[in-house]
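The chain below stands alone, shown as structure tokens; this is the form predicted on its own.
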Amino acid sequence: MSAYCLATYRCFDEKADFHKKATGIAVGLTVGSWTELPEAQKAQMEKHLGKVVAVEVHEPAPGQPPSERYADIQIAYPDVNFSRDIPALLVTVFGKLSMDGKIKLIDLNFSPGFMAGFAGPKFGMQGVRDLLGVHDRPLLMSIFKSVVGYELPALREQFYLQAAGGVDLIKDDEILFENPLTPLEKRIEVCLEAAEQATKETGQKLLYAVNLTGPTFQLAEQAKKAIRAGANALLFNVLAYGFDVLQALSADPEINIPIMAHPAMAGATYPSPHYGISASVLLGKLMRLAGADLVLFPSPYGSVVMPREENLAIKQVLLTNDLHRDYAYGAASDTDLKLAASFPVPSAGIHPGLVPLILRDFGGDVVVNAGGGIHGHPLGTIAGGQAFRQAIDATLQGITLRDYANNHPELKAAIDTWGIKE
């Protein structure tokens, strides 16, 4: 039996009949056309064809307008149609689609014989955890701030100050590309040397995620360019690149650090409920099948909200063990395609005083990830860092972060500053 690969589409249309638009669709975007072709060239063209899986028509609820009219319809594609590469599929199942009015692709359902041709994240999760040696609690990531412009001294002393309050992760800001005051091998040499003071003070390791940038076709090199310096992670914006670099990327046994997902261009392509591709497709599976190691996405809390439930969407798709149970169209397989977990980054925003909402909808799996929740702190950065620690200990041991706050002063002033979200 054939394998598929099955795209589920959400379109929206005041007229249109659903199911004789999913018909256009399935043959449109594999076999171009059925209907004329001779029934000898049928059967030769039937493992080509793409397949209407189901259609379910919504209809505007009272008050609503006829605009929010819209079916969800999956098609199943052949995978002997496509590469087994994600620009392939992308296209595939969305390039010419994603131009024919208001349709969003807003999930994507790989085959076992698509996903054997991808390992997923080469650390995950808990190799991230093994790294560092933390296992019992959410890990805490601190983002550098301010930098364009700074020359290699400042760079150091506000990594110092961010490892010094007990992050676990700091990365550079994405904006920050190769330049002549803090090019890469000495950005990563006098950050590392900040790290191993700092660790001799809190006994933490830390990693540095350092941005990996330049033209496309000397990423990997500067890669290893960035490990033979001593660089232990990476920062890459995945979606400017493409996520077959990412693979690319991941899959070199050479680049033998963590690579973490930055969601850089994702506003342009996920936020609209009526075009583009779903979060959780986005920044969730594709990420994880390419290779992320961490994902960075806006969170539902902070400056850049992304709503509540697309946020789970994600976390669940990058945590989940089978990524392929629910492919069930096809070819069955008992082949063992389990990935590593990516481990979710909700960022943008966060203070001390979300903590509690990031552990109730995230558990324990997650980085809690600041900028100027920590380089804001009314008491400095240090003191940013410690009410971060100080608020996970606090959620996970069942105190109120008002109570913890009494013994607990950077957390106190943290409260002071920018309240607590219920």
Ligand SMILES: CSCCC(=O)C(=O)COP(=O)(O)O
Second form
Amino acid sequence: MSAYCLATYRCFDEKADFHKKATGIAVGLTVGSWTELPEAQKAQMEKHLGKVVAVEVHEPAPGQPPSERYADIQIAYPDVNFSRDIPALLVTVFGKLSMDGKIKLIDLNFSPGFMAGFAGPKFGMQGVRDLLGVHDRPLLMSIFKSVVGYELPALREQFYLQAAGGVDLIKDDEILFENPLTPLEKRIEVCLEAAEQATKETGQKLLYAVNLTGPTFQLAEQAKKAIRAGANALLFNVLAYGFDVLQALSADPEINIPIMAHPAMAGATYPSPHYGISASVLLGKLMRLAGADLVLFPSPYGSVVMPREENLAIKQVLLTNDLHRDYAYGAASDTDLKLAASFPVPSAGIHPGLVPLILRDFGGDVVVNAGGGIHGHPLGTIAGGQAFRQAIDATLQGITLRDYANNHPELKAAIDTWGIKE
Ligand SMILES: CSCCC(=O)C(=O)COP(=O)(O)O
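Swap state to the form predicted in complex with the named molecule from the form predicted on its own:
Full assembly next; the chain just shown is listed first.
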């Protein structure tokens, strides 16, 4: 029996015949034409033909403009048409089509056969927790700020202050590239020294995600250079390079440290209701399939806001076995195809007063991540990390931040600065 990957589109049009549109997609993106084919050739081409699985038309509600008329169209694409890689799948399901009117790819389900070509995250959420030895609480990550134009001693100092505040992970800023002031190997050396110093004081292990940058064909060698220098995690701007590059890095047996996916450039793709690819596909399913161990994305609470339901959809696909739900058209279910979960990291403008909301929405399986919310603390960077740890402790114990702040001055100063969002 053939296997199919399923794409779901939301297509807006005031008067289109959406059923005809769906047939046009299913045929046009697979065999090209159908009705004109001689019967003998149809039999031969049948296995390559896309299928219209569903067309749900939504007429505008009374009072809504005609431009609100849309349909959700689901098309099944035969695996036999494309190779087992993300570029081939994306070009098939949303190559030319992405430029054909108001149409957005809102969901993508992979067939078991397609998924079998992917190992997924090498460490995943559990592996990252194992490396840190932390299994009973959300993790806390801090982001380097003010790094461009600074020299190694300044970076070392900034690393130490973050680490001493009790964070579990520290990531480079995504705009820190290979540069003469803080070259990769030297950066790793001084930051790991600072990590050791902080660990002696806090007793806590740390991962430092160093930004993997440079020309695509040199990335694997650059990652191995980082590992030889002692790197214990990588940050990677996946969308600038492509999912296939992430997959190649993640599948490389010599790159045996967690990879953290940064969402830089995602805003060019997911936010429009009419165009692009949904956040849960772009920052959820494809990141996990390609092997991201941790995935950053904007949260519903901070400075770069993503709607809550989209955030929860990302969480769902990073953590659960939803990648191949409804995956196949006419193929048997295969529940063994599980990839390790990717750690969700809702980010941007996060401060301690948001921790109860983050934990309400994500539970314990989340990395609380902040840059300005740590470095901008009125009592300094160390207090910034401590305030977050206190906010996490309070929330896990069911104590309000305000009550906990009565005998935790760092949390109190944070709340006085940024408030509490309920
Ligand atoms: C838009 S998600 C990426 C978050 C990020 O990389 C970042 O630097 C956020 O910094 P902030 O000071 O807003 O915590």
